[in-house]
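The chain below stands alone, shown as structure tokens; this is the form predicted on its own.
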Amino acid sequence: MNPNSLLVLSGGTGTPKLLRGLVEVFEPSCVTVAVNTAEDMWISGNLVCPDLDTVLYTLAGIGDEQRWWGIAGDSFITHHELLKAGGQELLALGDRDRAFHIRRSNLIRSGLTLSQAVDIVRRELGVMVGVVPMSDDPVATTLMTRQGPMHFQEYWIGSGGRPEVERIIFSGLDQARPSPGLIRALSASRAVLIGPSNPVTSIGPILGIPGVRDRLKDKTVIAISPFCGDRPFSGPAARLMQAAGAAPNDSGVSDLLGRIDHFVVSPESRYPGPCLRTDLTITDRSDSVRLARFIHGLMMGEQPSDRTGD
């Protein structure tokens, strides 16, 4: 087992920001990113995988690093023409972005699994890091709101995250199997990094796949909080944590994630348990590299001076 081998669990915003630095600090061939697929949906006849796409585009150097969605400088001619013609699309898909959706969907329609299709697109994009879906089986995130059940994308994009969420259901999760790539990475990796993504709807489904948590028992698990103090860096993490019965802070993150060997929180955090404190703000690539070096130090057994609660 390579001492630098790392499995990263990722959603679609916070963790991709960190990946920019990880691939500069770690040898890309030693890193595998397992990505949440519970927010995927079919749009205009093609499978859209928001978190997978953001990870792939980020690692390929073409992602939109302002929105953390889609491809930088993309056009939206097809989307606008479709709307003018009376069609509907929940998500505004760019033209280049749509081309990759079509490519992946045609591969799946030809009989390939999602893992196989993603790996072909990964190689076509020139991405050296391993990128795998959490599962080849369909899982859907449904939010039960006072306005009725909503797919995650309907809630976050269609309704702007406004409806109050009473319960969260991951349809198909109990029957989902970890993808072959995730199984290989769980066996080969020395450490598992839980990225700073939403602990309920991004990381939760990955950890919720039957058998995944058990395979973490002999790994060094490092978790990066998605909170700055008591505020999430982005997205609806706080309100979804409350809907899941967890406190909307680092204590709630720890409760949701389970066993963690190194829990990294912001200096402002009021988390009372064992943790490491460092600046988690990622505004540019240099911030990402700084945090990646911190993570590499933990893997190499370095003892940071900002450990508390031991």
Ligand code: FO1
Given for the second form:
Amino acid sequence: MNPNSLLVLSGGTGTPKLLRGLVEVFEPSCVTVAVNTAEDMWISGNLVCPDLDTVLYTLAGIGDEQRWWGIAGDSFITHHELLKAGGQELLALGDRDRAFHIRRSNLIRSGLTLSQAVDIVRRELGVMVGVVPMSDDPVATTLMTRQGPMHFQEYWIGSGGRPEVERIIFSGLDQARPSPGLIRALSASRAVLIGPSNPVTSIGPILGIPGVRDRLKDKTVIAISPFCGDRPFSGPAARLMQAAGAAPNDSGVSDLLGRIDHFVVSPESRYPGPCLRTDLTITDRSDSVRLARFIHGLMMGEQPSDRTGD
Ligand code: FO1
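Here we have the form predicted on its own; I need the corresponding form predicted in complex with this ligand.
Below: every chain and molecule of the assembly, starting with the one above.
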């Protein structure tokens, strides 16, 4: 086990912002990012992996850091032409973004696994950090709403996150196996960082893959809350946490994640349990580096003075 190696669990919002700083503070070859794939879907013949793509584009320095999806400055000519011709696409796919979907999907159609295809695209993008899907087996997030079952993207993009969610189902999760890269990183890493992503629909599926939680038992688990005070950074985290039976705050995050050695929350959080408090706002690269240094210090055994609730 490498004392400096770090496995990061990531969704598509929140954690990618932190990754910008992590790669400046940690040796890239020591970091593996395992990414949620339960929001993936086939669109216009190609596999779209929103969370994997946001992570890859961010690390390649080409991501759109206003919207936090797609490629900065991308055009949408193909998407608009398809709509004009009467077609439908649930997500607005940029032209350069679509090129990566086509490349990855062709590799899969030629017989490669998702992991192998992602690794080829990662290298082509010049990303030095390991980026792996959580699994090569398909997992789909279905939200059971008052208006019927909806894929995560249908709920979030198609219906603007409005329908009331009664239950969340991850089809395929019980049969899913961790990807080879995730298995390798689980063996090699001393510490696991749960990034500030939605604990239900982004981190939940990764931790829900049979065997993954067990493999965390001998690791130092650091979790960064996706909440700033009482507000989640972004996305539908609060509503989906309630649908999963958890309080929409740091206590709910802690309940959903399970055993955590270092739970890092914002200074204004009302979390009553043991935690570390630091500014979790990430508006630019320097915020991200500041938080990454804090995490590095934790891994190196530095005891911050602002630990409470012990
Ligand atoms: N989010 C939107 O709100 N609207 C979009 O049209 C949209 C398109 C899109 C295309 C590619 C991609 O990788 C992500 C995209 N997203 C879009 C974001 C995505 O739906 C979600 O924010 C993530 O799945 C949340 O993790």
